[in-house]
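Next comes just one chain, in structure tokens: the form predicted alone.
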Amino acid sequence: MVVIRSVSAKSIFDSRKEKTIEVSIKTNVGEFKASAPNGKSKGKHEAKSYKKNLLGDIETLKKFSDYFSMENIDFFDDLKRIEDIVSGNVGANTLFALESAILKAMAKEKKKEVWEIVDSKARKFPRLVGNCIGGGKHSGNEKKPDFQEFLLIPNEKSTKENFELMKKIKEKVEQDLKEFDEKFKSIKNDEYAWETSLNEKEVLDVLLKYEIPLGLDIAASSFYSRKKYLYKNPMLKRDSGEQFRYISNLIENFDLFYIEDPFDEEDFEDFSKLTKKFANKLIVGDDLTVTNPERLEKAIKMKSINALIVKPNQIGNLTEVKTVCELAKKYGIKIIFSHRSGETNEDILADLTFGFQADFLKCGIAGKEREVKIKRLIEIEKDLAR
């Protein structure tokens, strides 16, 4: 049983050099800390990162520190007691970091791994989804793909083999971009994906030769305005019908396996039409569902998706993350745990992904803040193989 004796927090820098929160707890089994990532491309229904601001949440945790000492935490569902104390008083980033630190304390007290606190019977390992070439809000170059991420989704025998294959292809892609993009400067974006001036079709042409399952994070809400999808590379406008036809053509012409947020975050109907048309592909909700049980229930009712992104700090509350995962599994919806564009060296995402038995882990290909998560998953795999 974990007894929390005190809680404190401070700001640290994420991989984009922006401030985020790190929470520390002192318990009867030692001191533990955890941090939260920052998102840049956010759905408008996503929970706020902080109640008012980061500093305000740090001060609130100080004030609440003594309240936690009354609570004894023994099982995952006991996190509900912590949520009852602070929910509404701090934001999603703060609550996620606090609960992550508590999970680490629980694991230490029980002499278990963090993932075992979630599900000790977990055995299925997720496939990796890696961002190879980037565009949209995550890239700073002026001319770039309108779509946010061009994804590699290998299906080798182990996490380590998948990781090595993604890295190998990404290195080769650098040479391809030097050949096909005269403006290419070997610069990486927020998620350590290559920045390019090519458009989405040209990027897919580059990746197609590697004969690996490919995916797109279109992040369509980021360029949707006044009922039009406003493309810049090249400049054109598409209404919802034209967007549907365009995405359908891309799926067919490039044999895409994974399509995330192809329409605006309120357009459950077009998501549903695409899911019906391409039932054997992954039609993925992120901005549409924002790790929110109510949004997911609507998506299920309208048959809008067959896969969803889970970002724990989108909702903050880990018991609701559990609810979302249980709901998805009940209706056969694939689960993809995901990093954020502003990451930290925190590796608990790997334990949560495995513990909740997600089907995929979307976590970039390079950068120490992302590699630490994949390496943690490889470590779990290695430990279970012994």
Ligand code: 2PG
Second form
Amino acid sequence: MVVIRSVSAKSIFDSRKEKTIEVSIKTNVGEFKASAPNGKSKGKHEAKSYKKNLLGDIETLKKFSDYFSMENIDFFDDLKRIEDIVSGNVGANTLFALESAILKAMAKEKKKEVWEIVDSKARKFPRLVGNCIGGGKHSGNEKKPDFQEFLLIPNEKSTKENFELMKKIKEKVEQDLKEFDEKFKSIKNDEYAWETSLNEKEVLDVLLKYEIPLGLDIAASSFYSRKKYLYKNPMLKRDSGEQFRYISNLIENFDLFYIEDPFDEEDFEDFSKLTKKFANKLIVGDDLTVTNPERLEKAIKMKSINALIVKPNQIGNLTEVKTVCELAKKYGIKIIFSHRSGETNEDILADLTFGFQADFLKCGIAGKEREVKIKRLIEIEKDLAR
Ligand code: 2PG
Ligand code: MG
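Could I have the structure of this protein in the form predicted in complex with the ligand, to go alongside the form predicted alone above?
The next block holds the full complex; its first chain is the one shown before.
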């Protein structure tokens, strides 16, 4: 049983050099730390990262320290009592980091792995989704694809093989970009994907030859304004009908396997039309659903998606993450756990992905903050194979 003796928190830097929160708890068996990541292309309906600001949340946690010590926490669902104590007083980043630290303490106390606290029967491994080339809000160059992420989704036998294959292709793509993109400077963006001046069709042309399942995170809300999708490369506007036809053409011409946020985050209808048209592809909600049970229920009712991004710090609350996963499973919606564009060295995402038996883990290909998560998944795979 975990008894929290004290809680403290501090601000640390994420991979983008932005501040985020790290929470430490002390229990009878040691000290446990966990941190939260930061998003940049955030959904409008995401929970706020902090109640007012990071420093405010650090102070609040201190004040609640004594209350936490009165709780005995033994099982995953006991996290609810922690949530009830701080509910409304801290933001999603703070709550996620706090609950993650508690899960680590529970695992240690029970001499188990964190994923076992979520589901000790978990056995199925998620496929990796890796960001190879980037554009949109995550890339700093002037001329770039309007879409945010061009994703590789290998389907080898193990996580290790999937990881190796993604890394290999990403290296080869660097050579391709040197050849086809005269402005290419081998610069990596926020998620360590290649920055390029090519547009989305040209990028897909480069990736097509690798004969690997491909995905897109269009992050369409990030370039949607006054009922139009405002493309810059090349400069043109598409209304929702034109966007629908454009996305449909891309799916068909490049045999895309995975399409995340192809429409604005309020447009449940167009999502639904696309899911109907391409029932055998993954039509993924991220900004649309923001790991929120109510938004997911709406998406289910309207048949808007057949796959869903889960980012724990979009909602903060791990018991609601559980609700979202249960709901998705009940309705046959594939689950993709995901990193954020500003990441830390925290690796608990791998345990949560595996514990919740997600179908995919989207967490980049390179950079130490992403690698630690994939390496943790590989470690779980190795341990279970023993
Ligand atoms: C996304 C994410 C992660 P951000 O849109 O899927 O790739 O971006 O963390 O900036 O919201
Ligand atoms: Mg997204």
